[in-house]
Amino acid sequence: MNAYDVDVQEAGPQALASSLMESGALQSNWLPAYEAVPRHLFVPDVIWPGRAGMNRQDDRVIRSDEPDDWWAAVYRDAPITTQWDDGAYTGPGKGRMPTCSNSMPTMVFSMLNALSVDTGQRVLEIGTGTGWNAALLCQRLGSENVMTVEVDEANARDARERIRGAGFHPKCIVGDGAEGYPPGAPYDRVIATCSIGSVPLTWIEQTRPGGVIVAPWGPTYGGEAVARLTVADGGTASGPFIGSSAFMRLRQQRKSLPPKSAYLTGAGGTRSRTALSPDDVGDWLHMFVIGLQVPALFCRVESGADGAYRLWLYDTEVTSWAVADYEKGRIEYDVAQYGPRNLWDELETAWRWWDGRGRPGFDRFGLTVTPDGETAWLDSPDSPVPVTER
């Protein structure tokens, strides 16, 4: 028996539950919901299995053609892509952009744990997706206490059928998740199963003071973490990030970044060398920390030979750009910067600020949201993260 056969043989609800319980992601208060709402009821027949901790998908799997592969993917602790390009691409192969998924079970239950729900509380879910998360909430709280919003009509229809097939009847709304669902407010809890770059004030307005919002949040540059915000009077909310995440963006907040052709090229730049390797600023946490401090920055990578690559930096206002060249074995790296801003210098300053504070992880950062804007902080709201002035 090869490793693949073992994987298929062992795959199932109990094996996954044991793994999730052992890691601490699935806690005893959510175990009855996990057992009553099996994941396979909420996974379509055509899927693109993902890999734990990675934003990559394997090739398409069709249940009727490869039932063992399908079952193994469902009961693996990994995300499953269920839609590409808002439904425009159906395969074979993979589309350009994944737009719906059944999330990684570890992430599902970690976020549900962070939500800290109690009997009788009302919950608004942003992003119905395949319906699994909404059904889990229904089993825990009762269908009458769950509202779920999905912008994609086809996904909403399919999810509603799966949820009802499992015996639950929450309020399922087809609409803009950024607007929440005012008729059901106020809510005790709001949970987003899609990432955001800014917290919609409508979510705060529709949540009771003392209520909790759990949502994946990430800056333009990259990186992302789950924020757990407690709502206060006056339309404000604040709280820590509780760990790394990687979700598809709320459709209304998808990044629309300028193409390379929008930036001028040619002479006039400044050239230098740096001891900071481009390879040391590309991890998820690095990108998050840099993005907090340089909010108008984004990057692209141009691959070369033998592991070499060029890191391109751009500002979203289309005024400046920079390049840093990486080659294996070097201890200094060539940098060129163009325009009124020195983008590599801004990136390096942000990285060194983080390095100088002991390289804190996601869980030492937090976010405060007010009607006037958002402020990221380190360890305490009294210690805001410095932001580059533009």
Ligand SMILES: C[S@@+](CC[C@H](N)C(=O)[O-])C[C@H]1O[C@@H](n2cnc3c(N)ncnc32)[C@H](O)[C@@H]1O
Second form
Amino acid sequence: MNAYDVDVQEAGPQALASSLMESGALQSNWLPAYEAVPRHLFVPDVIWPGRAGMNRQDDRVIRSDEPDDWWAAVYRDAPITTQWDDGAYTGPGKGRMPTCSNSMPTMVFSMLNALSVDTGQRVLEIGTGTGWNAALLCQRLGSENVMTVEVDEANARDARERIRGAGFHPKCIVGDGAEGYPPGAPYDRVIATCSIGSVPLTWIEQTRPGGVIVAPWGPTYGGEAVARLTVADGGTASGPFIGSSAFMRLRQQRKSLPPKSAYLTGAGGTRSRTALSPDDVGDWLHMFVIGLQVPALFCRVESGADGAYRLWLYDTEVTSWAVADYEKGRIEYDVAQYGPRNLWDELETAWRWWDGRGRPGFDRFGLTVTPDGETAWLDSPDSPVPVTER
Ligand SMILES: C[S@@+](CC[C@H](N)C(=O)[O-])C[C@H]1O[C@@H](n2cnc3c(N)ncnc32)[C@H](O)[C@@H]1O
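Could I have the structure of this protein in the form predicted together with the ligand, to go alongside the form predicted alone above?
Zooming out: every chain and molecule, the one shown earlier first.
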């Protein structure tokens, strides 16, 4: 162990706590749990450190080879990827898709705040992952009040060992969290630490009226935000989004999108020009508001020379596609649309709806879930976000 290693081990937890408290993510009611359940006990020896606010991972770090880098990653406010491709990729570099992580501390404590737990409440967590969040909940509420479900057997086994090693004994279940965990119901709180494209009704059914569900939710097009839903009678739940997020998808809801080759290139179609730059519709919030309004849309980007690119739009039902070409310095952009739907027009209408309302952020949107479906809204449940007719 060298000097730097010792410094980070000793100073890291306190320095991270101070910065989380300063930002307001860690509040005093969660500080005892933060101190009693140190993050390093839940980070595996082999990791791919992430970057705060970015969907990017550094190269693999092995604790025994690079202890300084390992400790620095643990006490940085950033997510840490701990598994790729459901465990199929373990090499250096990166796999295709990150499938487990120890989440960014700011996100962990913001979601725990949003859960607003109280002594004696029963909580169901979906996505045990490394076990840190479950252990934090155990420290706050008592192990007997915490159930946590993990779909991946290896993750579940390792997490259970870490949680037990830290002195807690919640109910650890291996299974599909979309089914909840009926034997432990009713819950006062449900927290998902993997994202969803639709809220499983089982979570609502297993939560008592007045209870709260906190879950990252994102439409097919992209963008994602944490929803805080309050459960009402009749299998319904409603509440606001509290801020953007970027979690791994619940395994059973992973997006499986058709390949480009599934779309007929076909003759015909329409050509036009637009003043709306493809570059102005591509950030996380834009994707979210477009995805709310055009639910069956997805996109791919094809890079060209000198920063130019082509934005491809497809509908998931494989009827229509469109392209919009971006080039630096232009004030109008070429668009081509094929099939019964004019996908660029739909996207542009959605963007202009959002622009016309003063460009609201994630936290002005909300979601209502009933047994008949989901409705996104702006500012209040009686102002539904318009959805493109198909
Ligand atoms: C971001 S990690 C969870 C972080 C975790 N709470 C922690 O404290 O480390 C997401 C986890 O959700 C799990 N997951 C994905 N689909 C799931 C499902 N259907 N049921 C339960 N867990 C699932 C993944 O295997 C992964 O371990």
